[in-house]
Amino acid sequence: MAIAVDRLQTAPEAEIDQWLRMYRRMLMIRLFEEQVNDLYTRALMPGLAHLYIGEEAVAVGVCEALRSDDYITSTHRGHGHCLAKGARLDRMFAELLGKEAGYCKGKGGSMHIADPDTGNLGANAIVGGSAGIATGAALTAKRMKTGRVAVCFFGDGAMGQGLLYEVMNMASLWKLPVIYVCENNLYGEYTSNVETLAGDMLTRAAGFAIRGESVDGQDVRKVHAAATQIVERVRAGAGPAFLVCNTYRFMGHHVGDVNREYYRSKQEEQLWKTERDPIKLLGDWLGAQNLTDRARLEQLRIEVKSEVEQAVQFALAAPYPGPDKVDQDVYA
């Protein structure tokens, strides 16, 4: 017991606060997505959503390594990225429900949320579609000497998109401060990437002379450690980097993908949920290191759950944009 007390006394408070902040952020994403699923099943949300449940450690681990003015671009499975970069729960829910209080005034929906104030240049419904945006932002940052970096999140399905390789080539030639983060969740929609990806992902980046590494995407500590080193290197002018985070989506491709056994088994899903849950992994580690206790973690859950519920009520009560706004903030 004396050892545990010593550990609690000697662990830097800033370190404990950071781990708890990341735990809280992952929990926020999880509870947000669970609520999104509930809104969909109750027919209160128009359209579909692609849930980030199970992948929270990637967005949180990477974004924790960024400055508030650094850029990110996101994907169709982008709620986690938005929240990890600092988006507000109430405006997120409002956007998903098509309300005027949403980040894009209700016109972007689940797959097109953007929040420039937090450096979020937007989600993108096109697979790999934001790669050019992130690379362009990195070019701007370099030319203007702002010291910013850009992070481009994408799934393993984007590894089959030519745009990604075109911009990686340019980024390498021009030594742009951009980090390409592949969230390898093993499936492109309903197909295992064993059937769609030839060769090794890291060697593809190496072909452009881009330094890459692979990390356990379920362990936020490992993601954050890798991201911190990469961000520091890229910000110092070393050129682009490539990070593969091996992860898993606990739910279907989208909220309507309920019966999934034709492309992956229930046993596989259960294994990841019970043994590789990123929130549980961090919570167990915090407890094992005597950096916190279960009561504190449960209190965090209660607090976040209350915040999520209040945000939902705000969005449900918020008005829709009026008919006179139909031609505003829309581009073609």
Second form
Amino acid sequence: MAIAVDRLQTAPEAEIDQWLRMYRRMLMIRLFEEQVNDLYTRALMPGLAHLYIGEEAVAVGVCEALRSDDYITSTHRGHGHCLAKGARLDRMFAELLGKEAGYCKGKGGSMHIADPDTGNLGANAIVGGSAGIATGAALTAKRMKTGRVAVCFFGDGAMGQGLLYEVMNMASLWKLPVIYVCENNLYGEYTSNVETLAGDMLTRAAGFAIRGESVDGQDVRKVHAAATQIVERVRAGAGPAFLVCNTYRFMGHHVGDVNREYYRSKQEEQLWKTERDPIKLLGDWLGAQNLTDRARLEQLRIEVKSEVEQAVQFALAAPYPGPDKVDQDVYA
Amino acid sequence: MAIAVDRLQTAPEAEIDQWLRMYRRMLMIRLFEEQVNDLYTRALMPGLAHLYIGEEAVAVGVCEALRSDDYITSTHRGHGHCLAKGARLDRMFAELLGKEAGYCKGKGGSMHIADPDTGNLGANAIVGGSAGIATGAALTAKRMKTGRVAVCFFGDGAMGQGLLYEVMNMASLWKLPVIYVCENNLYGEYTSNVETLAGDMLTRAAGFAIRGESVDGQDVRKVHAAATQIVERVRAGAGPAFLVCNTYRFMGHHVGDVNREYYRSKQEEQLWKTERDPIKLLGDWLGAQNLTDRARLEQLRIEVKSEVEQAVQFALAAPYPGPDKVDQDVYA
Amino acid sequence: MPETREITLGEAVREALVEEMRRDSRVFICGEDIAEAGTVFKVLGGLVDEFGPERVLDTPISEAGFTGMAVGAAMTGMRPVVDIMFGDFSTLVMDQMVNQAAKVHYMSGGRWKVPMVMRATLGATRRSGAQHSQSLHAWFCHVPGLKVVLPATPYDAKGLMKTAIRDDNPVVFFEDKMMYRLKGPVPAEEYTIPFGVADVKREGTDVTIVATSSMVQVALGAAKLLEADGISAEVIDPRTLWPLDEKTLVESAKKTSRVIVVDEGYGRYGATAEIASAITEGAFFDLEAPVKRIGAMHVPIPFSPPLEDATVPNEQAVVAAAKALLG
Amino acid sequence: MPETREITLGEAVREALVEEMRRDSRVFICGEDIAEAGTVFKVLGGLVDEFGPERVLDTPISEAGFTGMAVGAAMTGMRPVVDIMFGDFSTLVMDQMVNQAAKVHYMSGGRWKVPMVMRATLGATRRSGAQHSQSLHAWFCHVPGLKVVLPATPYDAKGLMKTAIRDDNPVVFFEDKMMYRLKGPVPAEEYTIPFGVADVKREGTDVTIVATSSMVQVALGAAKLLEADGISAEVIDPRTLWPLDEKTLVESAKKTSRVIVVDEGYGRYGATAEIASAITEGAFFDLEAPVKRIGAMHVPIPFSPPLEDATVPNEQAVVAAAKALLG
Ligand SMILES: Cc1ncc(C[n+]2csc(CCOP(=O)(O)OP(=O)(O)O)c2C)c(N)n1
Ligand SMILES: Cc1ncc(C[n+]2csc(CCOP(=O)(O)OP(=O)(O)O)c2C)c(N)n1
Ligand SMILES: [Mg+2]
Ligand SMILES: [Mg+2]
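Could you please show the structure of the form predicted together with the partner chain, as a counterpart to the form predicted on its own just displayed?
Starting with the chain above, the whole complex follows.
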């Protein structure tokens, strides 16, 4: 916070651009996900998808602190990470619809979007499954002295997977430039993490001599400020870091998870949606600081909405991969 | 320490018996292991074995704090645990020699000794592999209200296995009566744990809200005092505990590991052997406190030595399982 | 007269669990989102209300951990059922199932036993992608000490699950997630089905189709199509891949002299290879042609619907194979 | 004239690694006790002196963790070789090898690749007990996206390891731990051996013995014994189980019309089933008898020497099978 304010005084223009860029990116994720939900509801999308709505500040705040050649690994709830790291809307939709124009030629689907061009090592449908991959990418960065860092996004549920601790230990021993970002949205599927997480997450990282901190994951400025400091430290060679972003998914575990009252109350959801919406929070702050006006934000929304619409139309019209493609790409 | 001294004043006879029992048990393990080494050297034993020499105070101090129906799980370096929990010398040797009279009818071998009668759920040749088993035994104890506790012995090397953290989390959440005992002998095979362990072990347990403590693993009185308190607490329902016993293996990783200077110095070994021998330490203390005399200890040694010799003779003379046994016991 | 209802395969699994949990207080089930959520496939709905959270135990996302705990709990007197949401996550529990559960009895010279059931799902075409669609049962069949069950009907699912729970060995029980809503007759009264007994799902004389799990419906569909062409297909479901009822398979092969084996696991180094080999060994001199194996295409399972559908054996493929064999 | 020395299989593996590490700075190796200790089998002695601890990387006992890291390192430009001390610990890395390494290329539509090698040991009779003696290669053969290599001679070990390291896919490389001291001729000059090309280790006309890894020596020994009885056995080593050189196997089967397949993995649902099926499919009408499969006995591997020895296929068993086939 302090940092952001300081910077505003020294470089207000650039800062404002950055806030607006983050605002726009969060909005893009939001509208993308709303469209995904719509595709599902209209039975136009094969399978399911896990929406990132409500958590946009995490991906955007962190990725805004990264270089474009830095690496990320993502999760089953990965659309936000991919978009925040620079993925295109049209190829994202195309992948979700299983079309050849998708990021993975339709072979991956919602849970496996990957893209070398944006440093996206891939979403992962195995909870915690990418912890090794991100740490290995950091090993490469260190060995090849590329100056890159790797960010491993995962949910609070992944704290249950032993793999995470195995790689945290090695990352710490070898001072690898990897940042473990835990998106603590309080639930894994339909189970509150009060039932599944003993002790304190930051202490777990401390057990491997990894510096950890937690941040309000609904405030993109705070996420970004924390991530910026961490990335700088990690890039400079300080070794791995752990960042817990406290957040909430506004929707169900996946698009089909509509009746949720057996595991969380409507009031709880309502509270987060009205009081803790990361897009609204940033918009309100920008307004209160007189850094922008409602019209500008409304304009952004219209722009993004039309981009999203164009992208989804592209994807809907795009062809499926031909049957001959099915056994290609098994081996390199 | 304080406790032990207090008790000596109130119940010296029983205490002295206990010290002597522990002395005898440590000696039994020592002489057993020396015999194993001898069998190997004389090419009478199939395969290899991982000797417990130097670490006797850990198994004995902990197991002396247990009920006979409490559970233990053990490791590749497991002879000491088995004997401390009450295993017979003859059936141990027989198992190591692959004889039918062995604890596992020769089917297990050195790394798989198991025995329901002494609550021994089994040694395990997968590093960390028994963490789930011990924790599951504790789950049974809690559900069936047997009042039993389960002790999971493992080496410092097992701190590298993610499974341990998965089960620690569950044990903590469900307050299971399991005690994780880490035998920190500074090395995993031929690698110092300075190279393999980031951070602090007790903090790792703390990350799962598990109370941890560490103790001088060469001082059986200290191990026993710590274990007694912990067992009491755990049995009373306080949830899992973590105990690090700092110790040292006097011999190689296994019987064939003779030239060790490339990974640890002779001086280091010498120091531990002369200054930190758990058997000598207890003997010296008993003498200094006038609780026994050299002759009594010498007498014990002679007794144990003859027991060990009888046992090994039994095992050497015992028959191998018949060929028809090979495909029995695959299914219950 | 014994009452028989039509219930789904999911309900059949659920009934088996409920009955066994009522019968034996040592039986409990653990896994992710199984209590209030009743599993992601909604198979266990309501169980927690009857048996409480201690016997319907929601776990953290720690497959290796809770499977290992089940091994220990089984050794010490409980009878755990472990729920592995997707069979693809078997990858995480191989050490606990293979190096621990499967070997404890033997390694201890028969002194400890591990009466546990690992339930998992298999099957593709749910548009779930490469990490949520595999059928990895062949791995477990390769491991001495494990038994492997693949029910294909509600009746079999219930009877085999009850047997699995009562078995004193670790049993791996695979449920096809696309078949949970399949309905079939299930008697109201108690019954169990022994392991190692194949079920002739349809009698026939011209060709034997050995099919497992999801592929039984495919085989039956193919048999109908073949019937229209005057070809009489016998459909046999081994039901348990280990123990395997080689005798029934070989006898049918001797009768028809033409055999197809269909399984949704990968075709290569998969279950079809063992079944085909066993049949060939037993009926070689009666066979008119080599046993035809049909398994999933040897590719990671693609997400895109037309591609995914192409990877899974279907009725047309079975029909074509049968005609080729008879051709 | 090209120089050929006699070196051991262990030395051959080591040479391949050293040469590839010299040739390509992206190659590194990681695992437990591989640096100063040079692995527990002493195969990598001295490597750390030449390449330093960053390229001969001692890890904690975290098989899943460092295998996963290798996947990520491979994707981003390195060429890791992962050392899994005992193949039995494969159980711990299945998720990283199967759900990650094997699928990344396909799932990303061919955009990421995973050029890594997982080395592991296999084989029993070392008196190491049930958790240190398994031959679990069949599991990996079942997984699309992986290649599986089982060298049986120093020559093959070196040439195949070099190919494995240069391959752009995840390759699983199994070394028989009892064969590390086996000596054989290896040229001093550089060579590689392509995957998918079986090697006829011995020509013969009466019976084909397909043998893998440790079983190649057994097959050759059996062939000698058979020769004394006037039976001419051809011994073929597929060398890579995936890709599998079905053509060479089928041709030999057509020639001899009698086939034995010997593999040290478990006989049931194992590698022999696939090989036997592939041969039967290709040479059915030329076979005089069903392909005879010989694998390890379907029991956890016992410690006791007489029992352990009884579980592993041996020359006598192969000879007996050949004689039975020849009637
Ligand atoms: C290893 C593994 N176990 C179980 C699952 C099924 N599963 C998918 S998402 C999920 C919950 C994940 O929770 P969390 O990590 O908190 O992420 P969130 O969905 O809350 O973003 C589970 C259990 C899985 N995909 N992988
Ligand atoms: C999962 C696994 N990885 C590797 C090994 C090989 N191994 C056997 S003992 C050992 C070292 C264990 O060290 P530690 O846990 O500290 O026990 P110690 O031998 O020091 O008593 C290793 C790596 C194994 N048995 N299991
Ligand atoms: Mg969550
Ligand atoms: Mg140690």
